[in-house]
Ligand SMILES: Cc1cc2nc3c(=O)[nH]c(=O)nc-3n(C[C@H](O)[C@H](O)[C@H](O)COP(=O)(O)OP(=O)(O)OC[C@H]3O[C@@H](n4cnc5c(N)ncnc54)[C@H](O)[C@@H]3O)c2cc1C
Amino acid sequence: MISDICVLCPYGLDAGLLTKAVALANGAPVRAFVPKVEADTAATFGATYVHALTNVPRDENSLVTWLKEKISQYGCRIVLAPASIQLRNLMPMLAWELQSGLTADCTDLTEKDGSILQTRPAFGNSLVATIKTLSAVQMATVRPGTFPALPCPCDNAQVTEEIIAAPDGRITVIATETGMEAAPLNHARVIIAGGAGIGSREGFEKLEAIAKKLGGAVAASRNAVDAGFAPYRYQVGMTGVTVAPKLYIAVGISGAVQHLAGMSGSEKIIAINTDPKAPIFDYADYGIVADWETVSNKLLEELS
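So, to be clear: I want the structure of only this chain, in the form predicted together with the ligand. Can you give it?
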């Protein structure tokens, strides 16, 4: 059990991270800071105290001052946030203000003796390190999509409205455009991912057709992206996005550790590969040793 966990999602709820926080707390209260429009959703995912925010300043400097006060006021010991672009900026500033250790871009969080152990790639991604920060407040950011979002049966959340009276910052938002972070991969329940074994951009079009029939999204390994078969925003892995769908179909992907880091949280994994010794089969729930195109044609036929 970990007490005094606080989840900071001032720009948008990360339901997977909140689910993980609730699991780590194991019955102890969890506090969540979310936009007012997502307060009810935060309650559905198990937050005990929901701070429903309005007037969230885009200028991280102004928000840091406000959050520092709240964290001190509520005695938060563990502060978690999604590693979104804005919070990647904000969390180091907040850590400095709180004189706390911060582990950025974690790929897992576990509990030990009432503290959190933070797992993340280290030394150019050649090692996976488990880190325990020794400061009074432990802080971590986690890549969006790392943990599956599971609604909680509890419905006793206490919601407090908070209007942030932060001073005007130096940033004025002129327009908002959807970028990589809104890529459908993070939310897809089914992902069909292609690797170098697909061999061409046209091959990926076949994967797109299967994904469409399954109501899912297409992803890619780094080698497939480097070869120009798919755009970078499709890349799953240590240097791409992290996903945790219900079903991940790895097609023509060998299963390198850097790829696994981005998809091993998938509920079920199916691998299709001509090489029976491909490492991906060690992680797959179902394996098909065959040419990807033969299997894909059959699958498309069945789905039609």
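Take the two forms, superpose them, and find the largest set of C-alpha atoms that agree within 1.5 Å; that set is the rigid core. All values derive from a computational prediction rather than experimental measurement. Positions refer to the first chain, counted from 1. What changes on going to the form predicted alone:
After superposing the rigid core, the Cα of residue 279 is displaced by 2 Å or more between the two forms.
Shown in the overlay between the two forms, fitted on the rigid core, is a CA shift at residue 237 of 2 Å or greater. With the core superposed, residue 19 shows a C-alpha displacement below 2 Å between the two forms.
Form predicted together with the ligand done, so how does the form predicted alone look?
There are no partners or other molecules in what follows, just the one chain.
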């Protein structure tokens, strides 16, 4: 059994990761740091101690200092966090402060003799490495969407409101922009993803229209993001997020191993590509060899 597990989700709860932490703890308490608005949700997914954050500082140095003090205060031996864009930057800083080992972008966590074995792909996803951290505090980030979120209510959860008395430091917010996706990728049950074959930003707007009608989210391959057709937050794959929706529609995606690593857990995969030999068809449940725009127009017509 693993005890003293801490799950850090200061920017938004990863319910799947919390579910996994509760399973690893096997009855031992689990501590979660989440935004105040998600405190009740954290208890629903099994957190014993919920730290409800009311004012997360924009400056990562201030947040790292505060988290280090809390982790040391409560004697947390295992610290887990989702490998989101923000936490991929913050967790190495926290590991340095705690003088702890950190395994990034894990795809699985298992327990052995009171420690965690951390699994992650290596060498372009051709090998899988299993890592055990030898430091007093073991730290790992896990790709969002790796573990299913399964409610396991903690009836006696203790919720503590935390006010972080820390300045925003040198960070100044100039402007904010609302994303266009209808649902976050990590929680979407339906995802329509575009590749370089979409050919333009306007093409992705068509995918966004389809996603909206399906109640899903839009994703993209790395090639599409690198080409400027979609923002990085849409990227699925080894260098993006990992997803496991009920339905994944791959449009104009060839099926490189880097992309497959992020969506192979989907329950049903539909591939649309003009190349009948595209690798994506080897992983798809249904394949359509056709021009993506013709199929998309027909789909929009049917959904309307």
